[in-house]
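First, one chain by itself in structure tokens, the form predicted on its own.
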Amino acid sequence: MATLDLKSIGKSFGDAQVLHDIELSINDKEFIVFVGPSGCGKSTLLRIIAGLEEATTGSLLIDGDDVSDAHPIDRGISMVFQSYALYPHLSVFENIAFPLRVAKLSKSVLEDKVQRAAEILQLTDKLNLKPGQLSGGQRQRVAIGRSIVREPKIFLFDEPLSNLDAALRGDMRVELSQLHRDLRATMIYVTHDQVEAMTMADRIVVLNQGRVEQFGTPMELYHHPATKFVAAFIGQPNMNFLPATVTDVGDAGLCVQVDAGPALVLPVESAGVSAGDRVEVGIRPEDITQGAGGLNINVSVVERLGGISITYGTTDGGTRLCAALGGTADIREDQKAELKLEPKDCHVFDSAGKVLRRRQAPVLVE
């Protein structure tokens, strides 16, 4: 069992507060990803969990025990850093075995643990090599192996794939997901890459300026973002935001007029919103289709990717827009195109960036 509870965690460096009242409960064997832009506090939060930083306020519990003041080595945690931090003069075997030698384990136990870690990470035939003879992905696996042999309660990963090229990052994402299933361990992973978060996590913590914007499964964050920040951060390409004016609040929902675009009736909770208020209608590029729908764009760039055509342009109202259309879409650069929005796929955000909760399937005003 390895549960983790963060209770009102705050962190300040002098007068600068970088974490604000963080409340999280992480279950046994979960793969949790902290994601957010640079400077949002995700690595600081991970270091507090590891015991490398001391929280200014709040407490940290592992399996129900308060470890806020415990030494890092006494927390049952192992951390894999962005840098491999391998000893270049030692073999792969000795790099993996290093923490076990420090712990003065017997030779037979040490060799057994290293061999098991090497089998899990497919490094058995590399044990006699030096780090300089390995690829970047293999070096990262050695660093992970050094963590595995310690048999920690919780694994921490601080942007471990950021130094790898794009193709290798994709391969390593699959390997780490498989490793999580094989070890059945609690893992916390920090990244700024939302693709890594979406593909690997059981649940994602989206951080922004030291605060938790939303905590949920990848599909919850994708389909039901709580704020404009989450909606913009999760999903690739990013969600579009179309400025609009509320024209009426009725039984059918919120009536809005998109700037230089269509009129929509969106059945969302309208508390605190009145006619004349400005809102933003969010629509993901993959939910936009070609056809008569009242939204015209001036196409600037079309990226043909085979199955899809990523189309960039601006609306007649001057708002930038991206649409993921079919691979054979009849659309050309430096021409106009008419696009259609399905109101059931739209999100509405108020002036504070908070989402207005949906209440039923929306309909399009003809």
Given for the second form:
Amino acid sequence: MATLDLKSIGKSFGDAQVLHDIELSINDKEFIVFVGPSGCGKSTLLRIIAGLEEATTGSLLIDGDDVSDAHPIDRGISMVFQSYALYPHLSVFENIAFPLRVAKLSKSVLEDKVQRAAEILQLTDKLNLKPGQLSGGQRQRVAIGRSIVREPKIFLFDEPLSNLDAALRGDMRVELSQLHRDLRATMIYVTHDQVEAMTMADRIVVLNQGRVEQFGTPMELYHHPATKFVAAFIGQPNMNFLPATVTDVGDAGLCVQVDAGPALVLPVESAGVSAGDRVEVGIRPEDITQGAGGLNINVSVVERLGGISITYGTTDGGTRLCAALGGTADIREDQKAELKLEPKDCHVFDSAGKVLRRRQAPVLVE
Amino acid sequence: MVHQQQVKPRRTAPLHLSQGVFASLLIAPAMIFIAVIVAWPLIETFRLSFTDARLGGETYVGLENYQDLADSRKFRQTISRTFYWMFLSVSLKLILGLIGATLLNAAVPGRGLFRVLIMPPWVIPIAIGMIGWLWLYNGAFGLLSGALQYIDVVDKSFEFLAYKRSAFYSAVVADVWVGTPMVSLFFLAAMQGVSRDLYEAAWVDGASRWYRFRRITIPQIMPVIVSMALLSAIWTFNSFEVIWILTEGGPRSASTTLIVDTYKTAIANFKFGEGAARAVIIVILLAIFSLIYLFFLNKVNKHYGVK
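Form predicted on its own already given; the form predicted in complex with the partner chain follows:
Let us now look at the entire complex, which starts with that chain.
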């Protein structure tokens, strides 16, 4: 069992407040990803959970016990650092054994645990090597090995894959997900890469300027982003935002006139908006199709990836737009094209960037 | 008939030098410099050591100077005293240097100030520093003697440099005072090069301060410790000013090390030949140190994973 509760955690460095009133409740065995742009406070939040930084305000509860002032050992956490933080003068075996030596475990127990960790991470034949003799991926595994031998309640990962090349990152993502399933432990993972967040997380915490923008499952974040920030951050290529004016509020939804584009009736909860308000219509590139939809763009670049053609252009209203059209779409650079939006795929954000919740969205079968 | 001017390539006459000669020409200035400043004096010293050169002239005496040294009980004492001096002084410099660096590396307010404050012993001219120590060690007016009387350790004034044993150890203390700051600064620089992540990782794993020092700091700075041990050994072996200003090697040779002995023989007593033989022995001993150092550095670098 390892639940983690953050109660109004705040952190300031001098005058600079980097975390504001963070409230999170993390369940046992969950894989949680903190994601956000650099400087959003995600690493600081992780370091507070680790005990490497002290929160200025608020408290931290593990399994219901207040551990705000406890040592990392007493919190039952272990951490994998972005730099791996391997001891260059120690062999792989000694690196993995380090926490056990600190805990003064007997020789046989220690060897047993290190061997078991090495087997899980396929490092058995590397135990006598020094970290300097290993590849990036192997060093990463040693760092993970060092964190699992202690059998902590909560694993913390600080951007563990950011030093690896793209192919290896993909492999390690799968391995980490596998590890999470095998160890059945609570894991908290920090990254700035939304693909890592989407693929690995049970739930994602999107942080922006020291505040939680949204906390939910990857599919919730994708289909029901709470703010424009989350909508823009999650999904690749990024969501488009078209300025529009509300013309009417009816039972069927919100009637909007997209600037230099079509008039649409969007099925969203429209409480709080009235005719004449300015809003933004969010549409994901993959939800845009070619056809008579009243949205004309001047195509500037077409990236043909085979399966899809990522098309960049500008609307007549001057808004930049990206559409993921079919692989063989009849579209040319420096020509005009007409695009179509399905109302049910559209997200609407008010002038403050808050979403008007969609009534219809695909539901993932659990 | 139109005179056709022949077009000549306009460039300076080419030097028809082979690559080897050209390369030699390029390094010639450096070679000449080394030959004049290093090689010639070395060879001349070597030559002199086989003569009985004095102010009056010189004659070839073969190995006589070396034979005399080998037979001299006094010289053997000087050598063992030199090694004792070196061992004691270097050990103290390393230990105090390590402690100093650790304290200077600690996150305490005003550590920038402390880092500057340890510099003077090393920065001020040794002669000036030693005059300060002469006063400290002075029996009649010295601070140390006065302080010892005040706390009743001695009952009358104590002249530190007047007795064989106390003179030797007083010189060691002064030498350590001069040599420690630099050792400290090198250790400090090495400590600052150790990644913070290593300490944080160890701390998260529950390692105590001492454990982190022993298993991270020391191994990580070991190559620098080895380097400083050797460099410091050479400097201490050759440390001349400290001893000369404090005691001139006395009383009754109690603080005469090999370098002081060489100076006394060759310069003070004008026995250039005998002095040169001593100098050659110093060169041989230092060469051995250097070989040991290179051997160790290689091993240490391999062992501590410094690629």
